[in-house]
Each structure stands twice: as structure tokens, then as C-alpha cells.
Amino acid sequence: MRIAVIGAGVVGVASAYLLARANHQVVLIDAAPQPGCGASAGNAAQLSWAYGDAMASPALFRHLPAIMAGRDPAFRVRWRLDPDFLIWGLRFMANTPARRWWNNTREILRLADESRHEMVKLLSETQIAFDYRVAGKLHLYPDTKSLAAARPTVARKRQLGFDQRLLSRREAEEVEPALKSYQGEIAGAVYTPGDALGDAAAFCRHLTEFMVATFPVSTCFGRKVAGFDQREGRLSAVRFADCDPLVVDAAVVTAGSLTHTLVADLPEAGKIQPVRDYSLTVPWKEGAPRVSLTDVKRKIAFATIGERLRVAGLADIEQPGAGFDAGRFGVLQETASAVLPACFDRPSEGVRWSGERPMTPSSQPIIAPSRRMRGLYINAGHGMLGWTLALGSARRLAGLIA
């Protein structure tokens, strides 16, 4: 079967790989000139196999008044009179109760575990290089109250088979000595030794090269999809804005923040809203952390990718295509410099990035056929966990098409 995969970020490239491995002929399409130019270009790099916590949670619900009043620098919501946005917001609120939050989190963790198994298989099959390593991760909690609140979730995850441990600050410093000079409050940490990291953009580039050389995979970059042609209710071709249609048997939309532009043929895309975040990548310096860090209070994440250190964070729910906001990036930079001043003393040497991540109200991605057109599928809505869930989502998609 000839299948078009629309979107060459981590989810799209992973989907193309597993479909090609299942003996399909694949055409990988993206409006950018090469793979991994969108949300995959500057993400937090963390492969959080054991941290698939849904964003809509009881803790976030309690914090909503501060967010709405603009008192939380890490979150920003810009309300607009858009029916899809308002419905999304109501659905998001409906997912904040504890039971729904845990049900969503548990399902995300199962999908993350599928991704972990697929990653092991991919590494053995391809030998591609993207600075992958099992770095472990420390979630840093600022006070004893927040650390105690994390204990029940750690216990639940341990029951599911995940290795997570509660550590004191001293124990966390033994795991990551860079924390001895960390300027933020640390009452303790949750340590996940099996979590990994990797350069998502390099993954996209090198896996695409491997696929083109190994499987019946072709690429179509620099082309924006305008819609789909159908015959008797079944997809027959992918339509472009500036060239002839591409005849295919099926198509998968993994186009991230651009998914909403295809909602006419793919109504499931209406359940997705973009969340914008930011990152700064600087040269690694002696004394910088090697273990991945997430500062729970400041909602920023640090990862060492090869010889680079990246900080990523913020979550802005706003108009699609709002673009880079220098003021918001300044918040991230100042926050990172405050806690690791020696690492970010020359921000001009770094690479600034901002991107949109499509997210569902439940934080669970949509992996499903279109209810409007046979042969059309969606694999999108992963939010901040696209890199973590990409291979598991691709595995489920390939099974669905099979």
C-alpha cells in the first residue's frame, strides 16, 4: 500500500519508519526543507519513559486562579472567542479531577513503555546516531509539602513496574553533583534512573536517511498540503498548494501545529490546540549537569545533549501561529540563569527556539482513522510528550492500518 505521511517531525518520521518496516511504500511530506524543523528542533530532549503525567491535573486546577491572573511566569493562557478553543478548554477542565488525571496518566505511561521497547529495537536495527543515552532524570521539588504530594504517584508508578525513587537533597546531589551549586530550592527529588534523552532533530534527519536507503521510502519536502481528494468516500490523493496531487492509497496526518488547517477533512483535528514553549541551547561547560533535571517549581527542564546543554520550558496556550515572543523567551533565560548561573552566563552563544506542540485536553494523542474519509488517519496531539511517545504511537498506527 502507498501511504503518505504528512509531517516530518518525530511522530511523522517514526510513523513512516514503522509503516515502511511493515512493507508499505511511504512518501514522507513536510512543508519544511528537511525533517525535524518544527517542534522537534528544540524540544527538551528528554525521553520520559516514566513521566507521562497528563497536564490537566488537580494540582493545575488549584493553580488556575494564579495562571488566569498572570501570576505564574511558566504558564500563559490567551483567551479568544473561538468555539473550538472554548470547547477544548472545557474538556481540559473536565480532565483535571484526580481519577481522570490518573487514568490519562496511566494510559500515557503504557504508550511510553511501548515507545521504550520500540526504541531498543530501532537502535539495534538502524545504528543511527542522535546523542541517545540513558541519562536518568531528577524531578526537583522545592519543599517538603510538594515532595510529600509526589509520593503517592511514585508508589502508583512503581506498581506499574517503573523504577522511581524518592531522594533527599543530599542523595540527589550524589546522583548529580552539579546540584551542589544549584541556586533553586530543593527539598528532595524523584529519581528515575531509566529515563533517557536524545537529539530529536538529529533522530528525524538520520532515520529519514536510513529509511530512504533501506526501504521503499521517498520524501517530498518544501511542499504544503492543502487538502485531500476522494473518490466514493475514500481518499485517492494528497492535494498540494503549488503542485500536482500525489496519488496514494492512504495518508497519515502527523503535522503537529498545522494539523488544524486540515480539519475540513479531518474533524478529529478540532480536538487539538497548540501549546507554545521555548528553549535555549548553549555549549556544555564543566560542572553542568549530566543527569536530566526538571525543576517542578519553575517548570523548566535541563538536558545535556552531546556537548550541548539545553533548557526548555514555559507553556503558552494561545492563537495558532502566534510566533516567537522575545519577552517570554526572556523569562526562560532569566529563570535558567538564576538557578545555573555558571552555565548560562553567555546566552548570546546559544541557540534560541520556540515551537508549537499540538495537545489534546487529556494529553493522550489521537491515533485514529478519520470519520469523514476512509483511508485518512491522524496521529497527533502528543503535547509536550511527542518525543517520548513517538515510536509507541507509530506502532499503534501501523497496527491500526494493518
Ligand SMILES: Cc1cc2nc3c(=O)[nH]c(=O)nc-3n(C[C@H](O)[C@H](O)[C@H](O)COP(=O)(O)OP(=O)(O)OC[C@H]3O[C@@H](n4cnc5c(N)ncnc54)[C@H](O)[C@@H]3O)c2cc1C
Given for the second form:
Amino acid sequence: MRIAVIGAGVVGVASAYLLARANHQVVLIDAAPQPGCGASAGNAAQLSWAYGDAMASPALFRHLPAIMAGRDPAFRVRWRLDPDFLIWGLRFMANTPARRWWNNTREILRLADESRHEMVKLLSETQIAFDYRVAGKLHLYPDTKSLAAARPTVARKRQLGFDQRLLSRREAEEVEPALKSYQGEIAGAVYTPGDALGDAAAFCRHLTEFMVATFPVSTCFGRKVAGFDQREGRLSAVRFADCDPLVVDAAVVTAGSLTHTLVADLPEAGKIQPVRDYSLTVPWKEGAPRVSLTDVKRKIAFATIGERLRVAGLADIEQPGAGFDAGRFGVLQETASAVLPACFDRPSEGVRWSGERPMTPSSQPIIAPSRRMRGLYINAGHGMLGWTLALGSARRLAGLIA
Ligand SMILES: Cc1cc2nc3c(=O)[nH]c(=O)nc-3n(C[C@H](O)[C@H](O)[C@H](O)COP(=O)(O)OP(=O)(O)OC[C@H]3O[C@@H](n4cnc5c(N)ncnc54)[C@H](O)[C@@H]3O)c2cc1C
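Following the display of the form predicted alone, present the structure of the form predicted in complex with this ligand.
What follows is the whole complex; the chain from before opens it.
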């Protein structure tokens, strides 16, 4: 089949790869001039094979009054009278009870495990360079109460076969000596030795080059898709804003937080809410961490990607396309330099970035055929774990199309 994949972020590029490997002819399309320019460009780089915790949780529900009152600098919610946004909010709340949270988390973990398997395969098949490394990950808990609250989830994940351990502060410092000079509170940590990391933008660029050289894959960058033509309820062509339509047998929308603009008249629209996050990438210095870190209290994550240290965080639920907010970026920068001052003492040397995570209320992506147009598929809504889930989602999508 000739299949158009619309959106060349990690999800689109991974989808194109798995479809090409399944002997389809693929056209990878993006409005941007090259792959990996959307939410995949400056993300926290973490391949969290054993994290997978859904965002809507009982803990977040209890924390909502503080978020609504603006008392947690990591979150900002801008209310708007938009039916899609309000319905999304209600669905999100419906996913916060403990049982729903665990069901969502378990499904995400399953998908993450499929991704891990596909990543191993991809690494041996392609040898592309994207600073991939099994760095391990430490979630830092500020006090004994929050550490104790993490214990049951660790136990459940261990039952599912994931290697995750509770560590004291001293044990965490043995794993990552940089923690000895960490200025935040640490009562202990959850350690996931098998979690990996990699530069998602480099992955998108190099995997695209590999596909074009190896498979019947062509690219179409700098072209915005405006919609689809159909004949008797079946997709027949992809329409562009400024050139002739492309005749295809099927199309996959992997447009991240902009997915709703392409499927606006379909029931799937409105299920994805953009959540804006920020990152700062500085040159790596002696004394910076090599193991990935998440500061649970401050909700920021650190990753060393090659010779760069990146910090990412914040979660702003606001108008789609709201853009970079220098004030919010300042919050991230101040938080990072408060806990790792020696690493972030020259923020002007760094690369400032923000992107929109495409969140569904359940944190589970939508990998499905359109219910109104045959031949149209959606693979989007990967939220805070799109890099982790991209290859597993692509495999499921390829299975669906097969
Ligand atoms: C700060 C931050 C940190 C994060 N950290 C992590 C992490 O550590 N680990 C993890 O697993 N995930 C992380 N994520 C989440 C992850 O980055 C996203 O889930 C993932 O990048 C989404 O990928 P995507 O391919 O769906 O969307 P995108 O990367 O946004 O790609 C969508 C593409 O579609 C294109 N497009 C949209 N509309 C059209 C159109 N009409 N025509 C043509 N092209 C179109 C866009 O130009 C864009 O390139 C983070 C996100 C952020 C913002």
C-alpha cells in the first residue's frame, strides 16, 4: 500500500519506519523543513521503559487545590470556555481514581515494554547515532512520607517484571555521586537501572535518512496538510494547503498536539490537549549527573545527552499554540540552578526551548482507525511519554493496518 504519514516527530518517524519494514510504500510529510521539529525537538530525552505513570492520578487530584490556587510553580492552568477543553478536563478528572490510574499505568507500561523490544531491534538493524545510552534513572523523593507512598507502586511494577528499587539517600549517592552536591531535599530514591535515554530529534533525522536510503520511503517537508479527499467513505488523497493532492491508499495522522486540526470533523478530535513544557540544554561539566534524575517535588528532570546536560519541566495547560513564555522559562531556569548551581551558572550559554505534549485524559495514546473515514488512521496523544512509546505505538499501528 502507499501510505502517507503526516507529522515527522518521533511518533511519525517511528510509524514510517515500521510501515516501511512491513513492505509499504511510505510518504513522510511535515509542515516543518525537517523531521523532529515539534514536541520531539527538545524533550527530556528519557526512554522511561519502567516509569509509565499516568498523569491523572489520586496524588494529582489531592494536589489540585494547590494547582488551582497557583501555589505550585510547576503547573499552570488557563481556563477557557471551549467545549473540547472542558470535556477533556472532565475526562481527565474521571481518570484520577486509584483503579483507573493503575489500569492506565499498566497499559502504558505494556506499550513501553513493546517499545523497548523494538528499540533493541532498531539499534541492531540501523546503527543510527542519537546518543542512546542505558543511563538508569533515579526519582528523588524529598521526604520519608512521599518515599513511603511510592513503595506500593514499585512493588506492583516488580510483580510485572520491571527492575525498580527503593534506595536510601546514601545508596542513591553511590549510584550517582553528583547527588552529594545536589541542593534539593532527598530522603531516598526509586532507581530504575534499565531506563535509557537518547536525543529524540537526532533519532528523527537519522532514522529518516536511513529509511530513505533503505526502503521505498520518500519525504515531503515544508508542506502543510490541509485535509483529506474521500470517495464513498474511503480516503483517496491527502490535500495540501499550497500544492496538488497526493493520491494514497491510506494515511496516518501523527501530528502530535495539532492532530485535532486534521481530524476536526471526526469523533477522535478534542481528545488531545496540548500541555506546554520547557527545557534548557547546557554544555556538560565535570560534576554533572550521568544518571537521569527526576526531582519529584520540583517536577523537573535532568538528562545527560552526549556532552550536553538538559533540564526539562513545567506543565502548562493553556490555549493551543500559546508559544514560548519567557516568564515560565525563568521558573524552570531558577529551579534548575537552585538544585544544581554549578551546572546552570551560565544559562545564557544554553539552548532554551518549549514544546507541547499531546495529552489524552488517560495518558494513553490513540492508536486507531478513524471511525468515519476508512483508510485514515491516528497515532497520537502520547503526552509526556511520546519518545518512550513511539516504537511500540508504531508496531501496533503497523499491525492494525496489516
Ligand atoms: C519538555 C518536554 C519534555 C519531554 N520529555 C519526555 C521524555 O523524557 N520522555 C518521553 O518519552 N517523552 C517526553 N516528552 C513527550 C514527547 O516529547 C512527546 O510525547 C512526543 O514528542 C510527541 O511526538 P509526536 O511525534 O506525536 O509529536 P511532534 O513531535 O510534535 O510531531 C508532530 C509533527 O506534526 C507536524 N504537523 C502538525 N500538523 C501538521 C500538518 N497539518 N501538516 C503537516 N505536518 C503537521 C508538526 O510540524 C510536527 O513536526 C516531553 C515533552 C516535552 C514538551
